[in-house]
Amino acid sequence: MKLILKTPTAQYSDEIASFREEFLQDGSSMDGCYNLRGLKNPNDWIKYCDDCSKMETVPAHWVVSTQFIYVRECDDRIVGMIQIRHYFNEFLEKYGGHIGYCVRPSERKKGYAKQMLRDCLPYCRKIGLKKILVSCIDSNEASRKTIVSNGGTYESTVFYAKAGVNLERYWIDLI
């Protein structure tokens, strides 16, 4: 089954809306999706993603980032989303890392997260990253396995007080 990383475009507006709604109904965390939870209109979210991809338009509180949707080619369905942050701000350096991702609740346990993370590593190299930091909540066994299966080496666990969670930090060497 072929899956493709794509930049979000208006062509996927309905799929983005459906993806968002499924997460809201499931009560799941939408990591690696910017503020998709708060933006009802998919086209507003697409514009926000575009703004965040350029130094001259990235919001002051954020960093230049690339947002991808992960599309299953046979039915054009978004099965996941992944965001690559090109550098750190204070929050990302301590908690968030270079990459955030999520898989649609109805598409979990199919290996998509592992494949999506693996598929974005060449892009990380292309933008000049030598190693990447990926973090996950310490109770998220699936995310831990995804990171480790892609070469992640555990560094430390930090407490993120705002969310009341322990985050495990893993580094993936890209060289």
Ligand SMILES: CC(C)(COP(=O)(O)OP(=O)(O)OC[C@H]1O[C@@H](n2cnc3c(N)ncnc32)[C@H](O)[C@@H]1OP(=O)(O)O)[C@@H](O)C(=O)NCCC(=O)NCCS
Contents of the next structure:
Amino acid sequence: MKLILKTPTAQYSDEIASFREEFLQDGSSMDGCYNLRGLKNPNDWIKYCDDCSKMETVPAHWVVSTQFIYVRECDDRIVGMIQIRHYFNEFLEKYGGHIGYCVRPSERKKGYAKQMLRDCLPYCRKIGLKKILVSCIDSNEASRKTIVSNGGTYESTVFYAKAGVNLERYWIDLI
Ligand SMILES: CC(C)(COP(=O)(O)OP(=O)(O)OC[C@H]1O[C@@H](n2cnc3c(N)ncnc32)[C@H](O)[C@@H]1OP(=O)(O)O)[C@@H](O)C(=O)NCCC(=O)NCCS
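Can you give me the structure for the form predicted together with the named molecule, which would complement the form predicted on its own we have just seen?
The next block holds the full complex; its first chain is the one shown before.
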């Protein structure tokens, strides 16, 4: 099964809307796709992704970051989304890490998250990252396995008071 990381464009507007709707229906956590939950119009979200990709337009509270959609080639369906933050702010350094991702509920347990994280590592190298921090809530078995299967080494667990959760922090060495 061929899957490709792509930059979100208007060509995928309907797919982005359907991806979002599926998460809302399922009540599932949407990680690594900015505020897709709050942005009903896919074009607003696409513009937001573009703004975040450039130093001149990134919102003050965030960092330059690259958003990918993960597209299955055979049916052009978005199965997942992944976001790479190029550097840290205080929140990312302690809690959020370099990468966030999610796979749509109907496409889970097919190995897509593992593959998607693996596929974005060359891009992380390309933008100069030597190692990346990926964190997950301690009860998120699927995410932990995704990280560990991509070479993640456990460093520490921190309590994120705002959400009342323990976050496990893992480093993936890119050298
Ligand atoms: C976490 C998430 C991305 C996993 O996506 P996925 O495509 O189902 O994951 P994969 O199929 O690649 O599976 C990865 C591993 O987790 C295991 N796994 C998948 N779902 C699982 C579950 N519900 N419980 C326990 N293990 C699970 C798989 O068996 C696999 O393990 P393996 O390495 O032993 O083979 C997906 O559940 C999701 O989007 N969740 C909501 C958002 C989220 O939590 N994002 C991560 C934030 S850190």
